[in-house]
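Below, in structure tokens: the form predicted on its own, a single chain.
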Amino acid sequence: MEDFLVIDAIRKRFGNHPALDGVSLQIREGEVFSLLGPSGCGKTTLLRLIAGFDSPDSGQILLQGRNVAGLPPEKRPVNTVFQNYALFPHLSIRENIAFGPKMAGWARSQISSEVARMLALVKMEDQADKLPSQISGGQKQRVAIARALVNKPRVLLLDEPLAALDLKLRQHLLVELAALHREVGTTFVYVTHDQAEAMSLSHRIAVMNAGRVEQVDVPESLYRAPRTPFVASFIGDTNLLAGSITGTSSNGCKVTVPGLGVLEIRPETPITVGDQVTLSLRPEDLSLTDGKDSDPSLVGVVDEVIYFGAFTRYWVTSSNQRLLVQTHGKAAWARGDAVRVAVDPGTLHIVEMKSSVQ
């Protein structure tokens, strides 16, 4: 896959607020690329710039090498699926899908065949003559996607398309979206604040924060090798631990963490003795025991337990740390229990470093 949609140093301000602060991205043809971040991070603003609904203050939006930043929406080979569906309430499902091709002047026979293909693709053939008010929210979203795809855009923009649906329906439609993408092969740019949606659907994800891109990577690398504390804490749950480099070893370096003692890790970048680091440690990479043979480990008291069915979460507090621990199955420990939290040093990952060299 080649980089065919390039966001180059895009800046956008609304009054004194920098919505986008020099964002650059390379999106490959045919991939599902997600813009993930909290409300106000700039992801929807960037989507609107790609669609042509707004113009950047500076920078370029290159589609196959052509700068489209100055083109109106109707001149771009891009279509958008909105959270609120934006269907015409007075038109049938079939007529909603056919609207774009009619405006483009397609022949009647071509419109008929392409609308039929889209109806089959989104499994709505038996609902084709109903009005939007007569179908469910999930069905409306399918129609909105079919209407956006019928004109064969080079890029399909999806702006929080599942946010208005309940959890079970969102999970079902995520599977359908993945299958639909495999069928049509169109490049999807997917905006969401939901980490699970982005992780399950995307080939790559750009994690955004305060108008900037913190990291672009495949889902597994974002989870296992986050590059900043924000990415580590926004993608799933993690324990962020402060430590200092106190020595070296044949396999890496030694980090002293209050409450856990000295840990040995393998840093990905050069570090020196005296550097201050922040470590990410996922809850499922910890275990609980009442024994004395776990090293390194932390002794503490369980102060909260939440059972989720497939797993249980514990919050364990000591005088130096408060750790979130996740274990499989039903709860084996109760509030007030004294426990030992065992740490596997191989699961620690440095997400921030402050050099001791000034």
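Just so we're on the same page, rigid core means the largest C-alpha set that superposes within 1.5 Å between forms. Numbering follows the first chain given and starts at 1. Note that the structure is a prediction, hence the values are computed from the model and not measured. What changes on going to the form predicted together with the partner chain:
Once both forms are overlaid on the rigid core, the distance between the two CA positions of R340 between these two forms is 2 angstroms or more.
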The other form holds:
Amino acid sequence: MEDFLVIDAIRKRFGNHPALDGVSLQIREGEVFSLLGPSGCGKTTLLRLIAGFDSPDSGQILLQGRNVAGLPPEKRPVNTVFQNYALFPHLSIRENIAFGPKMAGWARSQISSEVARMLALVKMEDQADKLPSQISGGQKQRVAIARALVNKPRVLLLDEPLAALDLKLRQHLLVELAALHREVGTTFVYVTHDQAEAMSLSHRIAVMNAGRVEQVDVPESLYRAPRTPFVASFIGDTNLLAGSITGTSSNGCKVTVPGLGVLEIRPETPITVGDQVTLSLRPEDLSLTDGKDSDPSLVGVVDEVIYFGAFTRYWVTSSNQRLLVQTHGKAAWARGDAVRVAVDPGTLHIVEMKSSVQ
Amino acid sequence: MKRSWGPLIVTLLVLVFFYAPLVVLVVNSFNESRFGGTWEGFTWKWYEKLWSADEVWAALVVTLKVAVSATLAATVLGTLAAWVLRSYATRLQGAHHGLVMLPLVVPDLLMGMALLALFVSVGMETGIVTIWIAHVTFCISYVTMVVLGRLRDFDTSLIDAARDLGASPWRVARKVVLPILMPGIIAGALLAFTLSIDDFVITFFVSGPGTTTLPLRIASMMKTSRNLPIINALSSLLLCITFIAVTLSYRLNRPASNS
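Next up, the form predicted together with the partner chain in place of the form predicted on its own?
In what comes next, the whole complex appears, and the chain from above leads the way.
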């Protein structure tokens, strides 16, 4: 169901700063949809608009076809997991989880059975009568999720729920979150600035930058086929290189890149000879060969070698281009070696195009 | 290791400095001697005289009426003022803050005279009502100051969380904001109560001929040395009551401070 939650041409300004500049998204029922971007890109603002803490200057938020943009947060069938969890410090874990059902006026027996079910779901039965100040950060996060989910929201909004935790715990909770989503099946809208978090958890990701959506796609497409330089460099590491289209070939065209020579590419959009393009090359799609017998303009020098265990990274300067190359296993080249950078065919990707035809 | 007598001596000096006057006062309230210079034997007679000093009890009733009602009004208004100061940022924020806090620094003498001038100019007869208005006026600032301190630690995302979970603004205030602020509100109320109960300067200006508060009554009794031991007895009683009240409020507050 493509139109479960529709964000339609949302604009929001804070003073002179446009936080959201015409954002449109379609979120499907039951998916984990991530809003990914650097701080200040508008992802949290968008989440707050969906939750109802702020209202948009223009545009609509349609939940199952109903515009909820004008409703206060208490009237929306969505619940939020806050970055700092925002657990009520004066209430026990059990009372925190029971807060929503109490506000909704559920029957007492139903409240206690649903709260017990949630406590079991997040494995907090033993801690139910403690205060939030008496439990750990990871436990608080689980209580915050239980407190939101007990209300059976149509959409669960998660605002960087793992940002306050250390790396080990974050990885552990990420696995738990994925399992939890499989169990409850609620639509998750997940805000994060951490691309690894978004990639591992999400079905689809919207990459945001400066109040706009750059690209919406499944994680693999974002990585393999980024459509803008921003997406290419934000998702993983990449080499962004300038090239120009210098000819055509049987199944595509030829692009000349300083330091790499003439490469073949199959563009997805119409392109003409003379166009200037920006290419994205993932470090693992590059390899190094001996540079001795090569054309001098294609020979580079290894500046830096860093061994990471499973792979090795090289920084190579070739024709004033600095390239990041990643190979499996231990280092085969040393600093100062003359090498030639080879490109795995088919991995080249155009992320920006300036047509020569004005 | 050689033991140092320094800390012990300093401690004793501090204790003497703080508590010697109180000890002298309590001891003299049981002293047969009228002037308290020498110990002439134990007696309850000053307490008996105090018991039959009707004008003292009348003044105490006025003081308590004013203190309780002024504390209630100032706590409500002061808490609201603190909330508004914290929640609504405008260009005049600094000015608003200054206006609410000004009574903390304005000398009591000036406050008293200004209030009296106001009451006279609008034709209000001085009495328990004018005392009450004056006390509410200066107590608000203290309550606001204490509650603002508590509000600084208040996490506003709790309000978002409560609304997100279906609470209307009114229920957010009742179920989340007030319970969390309560220790601060109680502390502000206690401060207001103590300030109201022993205010002398401002009350002196705005009290009327028929209404006298305890501090005013004690001051006028001081004019004749005959009454000195009775005042000692009264002060000792007040000391006891204060001690009990502080202990109680401490005990009541303890579970809240755990959270």
